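Only one chain is included here, represented as structure tokens and corresponding to the form predicted on its own.
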Amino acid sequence: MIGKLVKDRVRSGKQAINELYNTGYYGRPKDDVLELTLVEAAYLLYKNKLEITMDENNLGFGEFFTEASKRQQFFELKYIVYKDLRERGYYVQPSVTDFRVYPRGGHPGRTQAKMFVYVRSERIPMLLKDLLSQYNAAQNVRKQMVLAIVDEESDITYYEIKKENIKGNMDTSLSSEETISATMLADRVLVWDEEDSKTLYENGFFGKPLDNERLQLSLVESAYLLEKGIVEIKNGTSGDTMDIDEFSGMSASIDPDFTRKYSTYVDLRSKGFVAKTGFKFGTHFRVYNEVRSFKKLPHSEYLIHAIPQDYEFFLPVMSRAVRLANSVRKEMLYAVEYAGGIEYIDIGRIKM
């Protein structure tokens, strides 16, 4: 079978339609010509099912691979993923992302494609907006969104990308007969009264006991309780009572991520979750679906990191976060604030 390299396609004759498309679903027939993408052509050349010419000269695999790399950005990455998927038994075709992949046992014309696959190098940062653009393209046609990351040794890690509508079971109501007094000291808030401390800790799992009588609250917990009117916070330096704007401003000067973290914390509480610091896991929060016993905490469901809309993923960092979450039996979610609320993006490793 002979094909001719023309711009970013390899074109072959009618016989190729019968032998390559009708049996293996390579390329796309156009009249009496089969048009193959560069990655399809390279794979067929590697499998000795196709010869490729350019300027009347036959190209060896290395020559074609080099030429294709000049004509298509990230060609080598896409070839690595295409070859891997084909050799795992999938039929693969080009799509609005990088590849449209059919379920095993299915093929074009008989079954719907199962997933869209988006290919990235581990070395190149990925903008959140680019990831969501690919995700939305997949969702528009009800396909699973898969991110294929190729590392420097050409190993591939596959991740499923999806948005989660999460819901917890914790009773979020909290009331106190009198406003609870607390003091802002350095980078945390202290509740001094034993009964007040017990009320907050045992009715919502707020804070962490400093000792048997006193409770320390994180900045986001303190802001939440202040805005709800549950606590009154005094500045430990001046002794003045702080309103929510003053407290939030001071908190943001201490923690640059405070504003995003607080928006996410409020949303999680409203959804019936208990959110505690995720510092030990390298994230903003570890999240519990429900807490009934404080002596024996349940398993937390999620690790959540609050990110801005212009966030840029550094893929080795993302890989570590997802791997760690999986190793401790949690889901890794990224929380993004929009005008309509918080969206939670689930990034999880999958086996193909």
Second form
Protein chains: 2
Amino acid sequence: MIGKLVKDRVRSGKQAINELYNTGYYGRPKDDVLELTLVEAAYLLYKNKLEITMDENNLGFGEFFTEASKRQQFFELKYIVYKDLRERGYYVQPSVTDFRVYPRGGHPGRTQAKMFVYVRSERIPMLLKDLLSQYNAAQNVRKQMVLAIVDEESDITYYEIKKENIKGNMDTSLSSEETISATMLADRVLVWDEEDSKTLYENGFFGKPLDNERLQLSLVESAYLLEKGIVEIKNGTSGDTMDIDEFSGMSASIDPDFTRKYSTYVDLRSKGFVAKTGFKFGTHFRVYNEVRSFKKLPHSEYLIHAIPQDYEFFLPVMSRAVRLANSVRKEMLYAVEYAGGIEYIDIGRIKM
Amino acid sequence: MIGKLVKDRVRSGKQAINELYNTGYYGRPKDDVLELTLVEAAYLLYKNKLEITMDENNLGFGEFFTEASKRQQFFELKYIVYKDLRERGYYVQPSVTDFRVYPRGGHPGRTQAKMFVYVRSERIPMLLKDLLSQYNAAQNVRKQMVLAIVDEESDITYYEIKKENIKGNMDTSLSSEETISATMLADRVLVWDEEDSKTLYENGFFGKPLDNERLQLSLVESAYLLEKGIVEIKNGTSGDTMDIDEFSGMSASIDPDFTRKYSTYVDLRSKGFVAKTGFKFGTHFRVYNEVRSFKKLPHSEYLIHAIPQDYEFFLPVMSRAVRLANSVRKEMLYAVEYAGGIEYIDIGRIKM
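Please supply the coordinates for the form predicted together with another copy of the chain, as a counterpart to the form predicted on its own shown previously.
Zooming out: every chain and molecule, the one shown earlier first.
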């Protein structure tokens, strides 16, 4: 069977509709013509199911591949992913986000596509808003959104993108009858009184014991407790009592991510979670659904990183974060603040 | 026992030498006086082994702690680490890099210190050259160099810093009798011929098969093979043959880290390693000591990231890299190019 390369499509006749579309769902039949994308044509050429001509000349695989990559940006990447999906037994059709993929056992004309696949090179950073617009395109037609990242070696890693409605089980009831005194020293806040330390630590898992009497609070914990009127914080240098604006301003000068981390922290607490630093995992927070015993901590469910709306994912960094989270059986979520609140974006590796 | 706070030291009398130095190796005896650093004094105050006065007034723990943190930068961090080391049973003395730590069973006056501990906050980025100057200080007196990073929650993670002389076992002998043709398409290089593909893949594990005939080479592999005269590379768009300068220039415009990655790649190959992309781990390379069978890859020993001499470690990022490497039983190395060659810096978590 012969297909003709015209611009960024390969066209073949009626026989192709029978042999390629009706049996393998390659291309789209248009009247008596089967129209194939460049990746479909390259794959069929590789499978020896199609010959391709350009200006009456037959093209070898290398010639067609080179020609196609001049005509379509990221052709090689898309080919690599298309081939992989096909070889995994999926039927694939082109889509607004590169590919529509049919569920196993399903095919075009019978079933709905199950997922949208969006192909990226590991080398090209990805804007959060691009990721979300691809996600929304998939979401609007109720498809799963899958990101296929092709590395330097043409290995593909698949990620599923989801927005998550998360909910914890922690019921923190701190009474604020008597305000607890604390002091800010450099970049941490200390509670000196033994009873106070116990109250904060055992009711909500705030802070970390400095020793058996005193408690050390992180900046976000301190701001949270200060805003709730549970603690009052003295500046260790001047001895003056600080209000929330002063404290937040100082915290933001110590930790450039403070403001973003704080909004996420407040949101997580309001949703019934306990959030603690995720430093050891390289993220802002590790998050517990519930902490009942302070002697033995439970497993934390999530690693959460608070990112701005204009965030740009460096894909090797994202890959590392997700891989690390999975290796310790946690989900990696990115928290983004919008006018309506915080959204949690789950990026998880999947096996296709 | 009473100590007097004077500037950034606490001084106590002869009795202290007997009770604090001779039994616990706190402070440094100078004539009839025991001189304690602020962290030592704070720890003794906490242990109720010392009272501290300032201008004839007794200071409570909180008062002394607040006072000390005004007098010494990062006092809280150093206190947290000092206390942790003491409670793990080590004798600790001050040093150019914060602390000298004696081996278990050893103590000042009898044994040499075993390690130098350098205390940092997770929040403050660390210049590679600072790390190396601390390393050199330790190395000069043959001590182990340990980095103690204190996170937001006052949890401490200890890392040992080492320079590594690494050596692989791969003997790659590629004959360059006939030059192999390849084409650069966008950001990857393709070898079209089946025999050529086999030669490169099976002798040195270059590239990754695109399918059963063709091979795809990464930019560093291509540059390496081009410089050795093993391949010739055509520009897929213009059809022109490229020399190494042209190819390197183009590669550097595609991958900003190309030049640094390439020097490291060449060095690793010359040392008998096989380096492949470390994308899935968020680093430049994963490195094999030896690859014998291409059907089943062995475990890769190292993750290697090529960094410039003026590199600044963001500690949460470093922490994530090391943790991820350890979770997959690999060592995390940073490769730095100097005039004399590449140095490999091993940053590994240790238990104290």
